[in-house]
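In structure tokens, the next block holds one chain alone, the form predicted alone.
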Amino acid sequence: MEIRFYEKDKLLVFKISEEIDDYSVQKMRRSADYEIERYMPKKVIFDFDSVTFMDSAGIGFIIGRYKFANMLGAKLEVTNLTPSVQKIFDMSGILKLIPVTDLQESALR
């Protein structure tokens, strides 16, 4: 698991790669919360284009970051969902709460 981020003009993008499971979520949670609080963005986007596996811990991770970002006044979105991640998100109903966005369009707004 690897999580990288970049920030530009109050947009904070987290690029996640490999697997999202209970073990990796613990490290990702600390890192993401720290960067969200550090940069205080208006929008946070999680990019899933390199995620090969995700279980229910990933859903909890995203919902937790949604609540944390919302508490700080930021919007949270997801982008580049792989078919397996899309399936998990569809089954959980999380996409009723968190929008899927086109990363390039978001960067232009």
Second form
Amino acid sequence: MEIRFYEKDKLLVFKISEEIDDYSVQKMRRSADYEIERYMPKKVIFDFDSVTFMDSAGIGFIIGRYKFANMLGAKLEVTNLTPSVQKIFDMSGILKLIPVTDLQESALR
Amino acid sequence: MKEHIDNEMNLEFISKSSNESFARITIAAFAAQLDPTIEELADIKTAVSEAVTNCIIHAYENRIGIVKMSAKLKENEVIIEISDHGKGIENIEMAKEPLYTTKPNLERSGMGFTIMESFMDNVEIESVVGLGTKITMSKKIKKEDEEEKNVEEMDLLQKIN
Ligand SMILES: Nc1ncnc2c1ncn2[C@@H]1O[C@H](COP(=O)(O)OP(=O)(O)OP(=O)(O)O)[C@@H](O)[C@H]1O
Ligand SMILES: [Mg+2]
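Since we've got the form predicted alone here, give me the form predicted in complex with its partner chain too.
Every component of the complex follows; first up is the chain already shown.
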């Protein structure tokens, strides 16, 4: 998971590049919560562009981070959902709660 | 009558979460013999990941136990069995409900069975409390060119009639 913080916008971006399952989320969860607490961003975005696999662990992971970010006053969004990630998120209904955003990281720099 | 089996495999591993990807990669390599599309293969991998994860986190909780996965290829169908000797499921109907989970504190979403049922053609759950659980699921691989051929044949038939 690659982490980028954009000071000006107080935006924290996590670019996930691992397969998302019960094994990988254990580490990602610790690392994401640590960074959210450290930067206290206004907004957190999870970028799924490089995700080649995700099972239901991804739903729990995103809901968990959504709650954690909210508790610290930050918004959470997701971006670049691949078709297989989209399929799983659609099934769970969490996209009614969590906005899918268009992210052009190059525009932020 | 003896059933005709095209291919068969058996695998046993201990209930460590690092084996979830091992199980997925193995089933993908095995099912690849049926020449599935990328999407079909992704569906099978996801369903297997769900079933194996359930054995690890629900059946054995924090203990180490054995998870078994076996698969058969029969004509254009893959049939997969995933079983454990863990704690079993008390109420199968309830467990199948979307969003039902006994482990919300572990950030589970209760979508595992829903995903298995929607990604595979058929899913059967057998479970005995205290003895374990067996999931049997199957999926037919639809050959693209065969579908195309059928459409062509239909067109031809219509022209003739
Ligand atoms: N192999 C198993 N042994 C014992 N209990 C199981 C097993 N598989 C499933 N269960 C029970 O069925 C419930 C529903 O399973 P399901 O996979 O749908 O959701 P989950 O595992 O709780 O969450 P998710 O899969 O979304 O992370 C589980 O919470 C658990 O109580
Ligand atoms: Mg599950």
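Positions refer to the first chain, counted from 1. Keep in mind that this is a model prediction, so the values were computed, not measured. Take the two forms, find the largest set of C-alpha atoms that superpose within 1.5 Å, and that set is the rigid core.
Engineer: Comparing between the two forms on the rigid core: C-alpha of residue 90 shifted by 2 Å or more?
Structural biologist: It does not, since the residue 90 C-alpha is displaced less than 2 Å between the two forms after the core fit.
Engineer: Following alignment on the rigid core, what Cα displacement (Å) is computed for residue 8 between the two forms?
Structural biologist: Displacement of the C-alpha, rigid core superposed: 5.4 Å.
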